[in-house]
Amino acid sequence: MHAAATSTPERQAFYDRLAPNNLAPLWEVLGALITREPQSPCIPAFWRYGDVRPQLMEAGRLITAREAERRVLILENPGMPGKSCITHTLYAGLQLILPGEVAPAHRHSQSALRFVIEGNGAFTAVDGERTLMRPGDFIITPSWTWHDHGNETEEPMVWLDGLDIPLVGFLDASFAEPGNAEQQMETKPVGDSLARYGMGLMPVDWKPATPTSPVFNYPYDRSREALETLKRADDWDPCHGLKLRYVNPATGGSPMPTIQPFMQLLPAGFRTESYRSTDATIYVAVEGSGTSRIGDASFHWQPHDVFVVPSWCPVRHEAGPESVLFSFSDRPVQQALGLWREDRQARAA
C-alpha cells in the first residue's frame, strides 16, 4: 500500500467538517482497512485442563444447569478480552453437566458442535433423538434446531462447546427461542441417524433439506480406527501427520456450514514442518503429549488441553508418543468466498 498522506492543518480541519455529515476520508485509513497480510487481534493462547477444571468444578457448586441454562466456561482469547471469542469468527467454551442435571431445550441461530472430554454416557438431544456422549465423540447441534442436554449417570460429564457465535452476530442473524420444556419427547431411537446415514447408505428417497450433515454424533472409537489403519500406510504429510477432515456423508463437503472439524495422528516423535493458514484454528489434545510452537509462544499439550493457532501465524507440533488432536475453525465460511489460503513453507516458527 501507498505510504499514509501527509496531515496537514487545511487538511485536517477539512476532515473535521466531513465527519458531522457522517463521512471520512478512505485514505487515512487504507492501509489499516486492506493489509498486506492478516492482521488479526487473536493471539496464540493455552488453557490447560488441570488448572480449568476446578474452577469448573466450582462452578457447578455454585450455579445448577437450570439456572444457567448452560453452564460454560469460555475459553475467551486474550488478545480479545470481552469479547467472549476464541478466534474472529468462533467462540469456545467448556460445558460442565453434574449426575441428574439437565440443561433445558432451546434453539437458536448459530451452530455448535461438541467434542467430548471427560465422562461417559450422557445425552445431548437434537430434534427428537438422543446420543450418548463418549469421550472423543464429536457432536453437532446443528442451526436452529431444538436441543437439550442431560446427565443419567453418576459422573460429572464436560465437553468442550465451538459455536459461530462472533460469525453470526456480525452478520446480524441472530435468533434463539426457549423451549416449552427442558427436555423434548424422543421420538427417534438412539443412534438413528448414524445408522440412517452415516454407514455409507442413505434412504432411498431423501434429499438433505440443509447444508447441516444429517448425522450429528461421529463417534471416537470409529475416528481413531481410521486413523489406525491409514497410519499403517507409512504416508505422512510433513506439514500435518496423517489428518483427517470431518464430512457430511450427503454431499462430501464440511459437516457443517460454518465450522470444519478435523482429527490427526502424530506419530511418536514427529515433528511438523512450519505450517500456516488463514483459517485460526482451535485444538483439543486427545491422546499423547507434545509441543505446539504458534509464533514465538510454544505450549506443552497434555491429553484434554486446549490451544488456539491465530490466522496466518506459523505453527509446528511436535509429538512425544503417539499423539491425537481434535480441530476445528472457520475453514467453509472462507472457501466458500475464495478466502481460504495456507502456506506449507511458512516461515520457521
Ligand code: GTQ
The other form holds:
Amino acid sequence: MHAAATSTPERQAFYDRLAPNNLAPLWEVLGALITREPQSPCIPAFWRYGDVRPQLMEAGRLITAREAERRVLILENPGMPGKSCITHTLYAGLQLILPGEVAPAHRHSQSALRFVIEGNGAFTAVDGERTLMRPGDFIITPSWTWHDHGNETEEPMVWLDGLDIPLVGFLDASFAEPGNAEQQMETKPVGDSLARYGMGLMPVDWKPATPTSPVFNYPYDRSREALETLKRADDWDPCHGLKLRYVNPATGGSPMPTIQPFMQLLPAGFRTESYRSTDATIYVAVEGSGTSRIGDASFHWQPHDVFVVPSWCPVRHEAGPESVLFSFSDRPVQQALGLWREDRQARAA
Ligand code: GTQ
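Requested next: the structure of the form predicted together with 2,5-dihydroxybenzoic acid (the form predicted on its own having been shown above).
Okay, now the whole complex, with that chain kicking things off.
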C-alpha cells in the first residue's frame, strides 16, 4: 500500500532514540502491516496418508496414549515450521489409539473436531456421553467439555484432529485442566445427543447454553446419504460441485464457533472453476481420487490424504472417479467479524 520511506542517517538515528522509549515509526512498517491482499506464511501443503501412517504406527510403538496424553503427529505447515499449525489460525494432527488404550480425560478452552480416518468403533466421550467413531464421521469436542478417548476394539483407531489452538493462543485465552479420573463416568446412553437434537426434533423447552452444536457426532452414513440423494438433482456449482456445510441444528450456523466443516461431492471427471476465499482451508479426501491445483502447487490425492489451501490462494479441483472431500476452516470467525471474502473468478490456478 505504501512504499518504504528512504532511510537517512538522521532518520535512523532518530529511530534508534525511539526504541528505548518503546516507540517505533509506523511509516517504516505500514506496507507490511496493512497489505493490499492477504500475505500469509501458510503455503499449499500435502500429506499422503500412505507416507504418514507408518510413522504414526511407529509412534504407537514408542509411546503409549497414556504417557503421551494424546498420541498425535502434528501436521505442520511447511511455511511455519515449529509453530504447530496447519494454517495461520488452525492446528491439525493425526491421532492414534491402539486396542486397549485410553487417552485420559481433560478439558480446555480450545474447540476440537475429529474427522475419522480408520478403525471401527473406538469411542470418544464428551461430558458423560460416549460416541463410537466410524470412518467419515465428523465429531465435535466443544470448548471446556471433559473428554477422553478409548479403544475397546481389536483395530487401531486413527482420526484427524482439527483445533483452534493458534487462534485461541493469539487471543491469550487458553485454559486447561486434567480430569481427576482417567475416564469420565458414562451418564448418558450412546446416541443420546443425536436422538435428542439431531433428528429434526428438540426437547420442547430446551434452549442452547453455548454456541456449539448439541449434536457432537455427525455420522458419515447420513452425510453420504445426503450427497447421494442430492447428486440426482444435478445442479452442480461450478466452483464447488455439490458442497454442503455442517450446521448446528439449534441455530443453523456453524456447529462450532471457530471452525466450519464442509462435505462435498465431485462427480467423475468434474473440474471446478478457479476459486479463492480468505479462509485457509484444510481438506481430507474421503472417497475417489483427483488432483487439486493450489496456487502453483498440484497435489494428486486419494482417500485419507490431507491438503491445505491458504487464504486467498486460487484452488481448482479435478476429480478422477466420483469423489468426496471433507474440509474445514475458520470461516465463522471471519464472518462474525465481517472479514470473510470470496472470489469466484480467481485468477486461474
Ligand atoms: O484429543 O484432546 O490433537 O487436547 C491436540 C490437543 C488432540 C485431544 C490434539 C488435544 C487433543
